[in-house]
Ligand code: TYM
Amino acid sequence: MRILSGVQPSGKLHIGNYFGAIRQFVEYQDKAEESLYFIADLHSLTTLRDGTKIREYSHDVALDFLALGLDPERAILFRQSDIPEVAQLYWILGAVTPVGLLERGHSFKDKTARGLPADAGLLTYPVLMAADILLYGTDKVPVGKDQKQHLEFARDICTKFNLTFVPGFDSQDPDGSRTKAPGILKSPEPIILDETAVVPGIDGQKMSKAYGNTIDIFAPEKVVKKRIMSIKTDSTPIEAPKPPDSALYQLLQILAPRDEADEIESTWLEGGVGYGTYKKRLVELFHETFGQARARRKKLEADPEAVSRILSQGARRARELAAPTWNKIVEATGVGIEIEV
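What would the structure be for this chain alone in the form predicted in complex with this ligand?
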């Protein structure tokens, strides 16, 4: 099984990124035959137009990956733009992707509704994501729920490519066991965990850089405390039962160990504990969860060269894994240069 996923270097990583995605990345580096995790710097150009910042944030995400437990011996860590075939495949896939499909994109609609200009890159963002996934013959993609539709698009685009470029391809028989015409591209499946599909931010909406409601994993201690203490709560008195539809409650359920989460569930529903007490406990749980990673990151910061080496080695390995699929794409489409392995 081959696992792949990416994170945009568009700011600091938050606990939504961790529980929605990166925690699964760490788990799969042992479970999967190959796992590939990359820094989606090309994607971040849709919102960030500052070379110095993109470089800095890309380096930061690499440090975050390592600090959070990704191991370059067990997982392939790389930067998206180090693989030139990704951008070429993006174009090839774009040639067979209906605009109508992209116009249905939730993320495109949401971002343009919030006032971002409707640039072509924003519209075709899912095509680049499909290229990321399909280039490496990925089986599974661990992501948060906000990426679910992008995965559906990747599957649609995959089928469209195979139907266009593989004579005799039948989407009901993608492996070609009956038709003897297997697809060149493999259809990927998402991995989305129910409990952490949407981690709420301090205002109760989905945690997101764009909403300014994040709790950042590597923020200074004081900032973390302030963010947690400012999680929105209502005026339910200490003695009264609390409404479970609350960001504070959901975050406690995500961060607390199982036994404690059950205990919190009963006190929350019965009443007797105030929001302030719960918030203090959440601060502690934050440090119990991320304390080691925060210390590790400080050490890693001292050696920026090591991070660059890990990323260039990762890119070499990722490109080797891409070669078999890419070379078939070149053969079938008549464009591009084969990768020699």
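Think of the rigid core as the biggest set of C-alphas that the two forms share within 1.5 Å after superposition. No experiment lies behind these values; they were computed from the predicted model shown. Residue numbers count along the first chain shown, from 1. Compared with the form predicted on its own:
- Once the rigid core is used as the reference frame, the Cα position of Val96 differs between the two forms by less than 2 Å.
- Once the cores line up, the CA of Leu252 ends up 2 angstroms or more apart between the two forms.
- Asp234 is among the residues whose C-alpha shifts by 2 Å or more between the two forms once the rigid core is aligned.
Alternate state requested, the form predicted on its own (shown: the form predicted in complex with this ligand):
What follows is just the one chain, with no partners and no other molecules.
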């Protein structure tokens, strides 16, 4: 089984990123025969137009992944833009993708409704995502519910390409067991990420850089403490039961070990403990959870060339995995240069 996923270098990683995705990425490197994780710097151009920041954020994401447990010996970590065939496949797939399909995109509608310009990059974002997935013959893609439609688009685009460039291809027989005309591109399956991993921010909304409500994993210790102590709470007195829809309570339940989480639930619902005490414990739990990763990151920061080598080696390995599919694409479409392995 080959798994692939990517993360945009759009800023500092926060605990919502970790529990919502990265923790599971690290687990998958032991579950899959091959796992590929890329830094989606091309995708980031839809919202970030500063080359210095994109390079800085891309390096930071690599540091973060490695510090949080991604092992470059067991998984492939690389920059999206280091694979030239991705951009070429993006154009090839765009040539067969109906505009109407893209205009139905929930993400496109939501982002333009929030004021982002409706440029071609934003509209065709799912085509680039499809190229990322299909180039490597990916079997499964971990996605949240907000990205599920994009994966469905990738499956539709995959079928459209095969129907266009594979004579005799039958979408009901994609492996060609009956027609003897297997598709060049493989249709991926989703792995829907755990719904319980939705992490609230300090204001109670979903934790997101867009809302400015994050607790960053690798922020300075004083900043982390200040953010946690500023978590929004109500005026419930110490002796009274606390509302379970509180962001503070939910964060405690996510970070605390199971036995302690049960104890917190009991005292929270019975009353007798103040919000200040819970916040101090959350600071401790944060460091218990991420202390080792924060220490590893400091060591990695001291050797930036090592991170660059890991990304370079990852790109080479990713291109080797892409070669069989890409070379068939070149033969079928008549454009591009084959990858020599």
